[in-house]
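First, one chain by itself in structure tokens, the form predicted on its own.
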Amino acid sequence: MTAVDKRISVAVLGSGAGSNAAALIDRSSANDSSYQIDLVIATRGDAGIVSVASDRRIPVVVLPAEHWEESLLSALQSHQIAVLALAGFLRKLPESVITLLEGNVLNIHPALLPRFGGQGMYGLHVHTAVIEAGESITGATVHRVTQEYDEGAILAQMSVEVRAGDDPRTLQNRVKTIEHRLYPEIMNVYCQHIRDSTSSPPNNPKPQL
């Protein structure tokens, strides 16, 4: 494998069902992928993301309840991870992790930031808030992660219609469909910039979706 062909090493960190992790892993198997998923990190051993990784033969680390920051740093370093993808990770990421990865931490949020973001805005809470606000459009946002919830630079967004009769669950299902397209393609573009350039990745990569 030449230097140009070398794929960027990515880890996925989450605590949920793992559907976005599955989408990221599956996209990485394509011939034109600029990244590979070398590690999945979970906050619970019974989380669905663990089964997703095991089914796809990706190494898994389950963080302990105590001293999890140290364990996370150790896992990232030992696997030589260059980019971290958050996928259903509900805790605030320690500054030490962001610093270790030189800011190369991405997250996907199930709304069009900066609206409906911030602490406590995750999962069905987001979709409930969108419906209660009477929004006609919602979507998903991929952004870089900072020390503040959902305030990092926005990399890309996709929109979906909020339909009459939607409840939080039906809206969540529709948003997840675009999440599973958006996140892997932005990851691919982002890692391609890391691989092909000595400069920092741009804040607005433009994938072909």
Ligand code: GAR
Given for the second form:
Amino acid sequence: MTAVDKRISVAVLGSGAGSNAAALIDRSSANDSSYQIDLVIATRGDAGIVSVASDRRIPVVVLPAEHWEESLLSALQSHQIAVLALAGFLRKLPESVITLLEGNVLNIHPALLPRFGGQGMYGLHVHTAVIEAGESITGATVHRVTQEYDEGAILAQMSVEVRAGDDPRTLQNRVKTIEHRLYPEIMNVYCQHIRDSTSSPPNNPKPQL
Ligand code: GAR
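Let me have the form predicted together with the ligand next, following on from the form predicted on its own.
All chains and molecules follow, beginning with the one already shown.
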């Protein structure tokens, strides 16, 4: 494998059903992938993301309830992870993790940030708030992660319509469908940039969607 072919090592961290982890892993098997998923990290042993990873033979680490920051750092270091992809991770990420990865931490959020973001805005809570606000358009955002909830630079967004008769679950399903396209493509562009350049990845990768 030449330097150009080398794939960037990515870990996915989450606590949910794992559908975005599945999309990221599945995209990484394409010939043109610039990244590979070397580790899945879960905050709960019973989370769907654990079986998603096991089914695809990706190593899994389940963080303990106590001292999880140290366990997370140690898992990232021992697997030599370069980029961390949050997918359904609901806590604040410690600064030590962002520093270790030199800021190469991305998140997917199920709305068009900066709207419907912030503490407590996750999963169905977001879709409930979007419906209650009477929005006709919502979407998904991939952004860089800082220590504040949903505040890092936005890398890409895709929108979907909110339909009459939608409930939070039907809306979540429609948003997840675009998340599964958006996140892997942005990850591919982001890691391509890391691989091909010595500079930091851009804040506006242009995916081919
Ligand atoms: C995704 O919809 C993601 O956008 C959301 O959690 C879901 C995880 O689903 N993240 C947040 O709400 C973060 N604020 P998944 O486990 O099926 O990928």
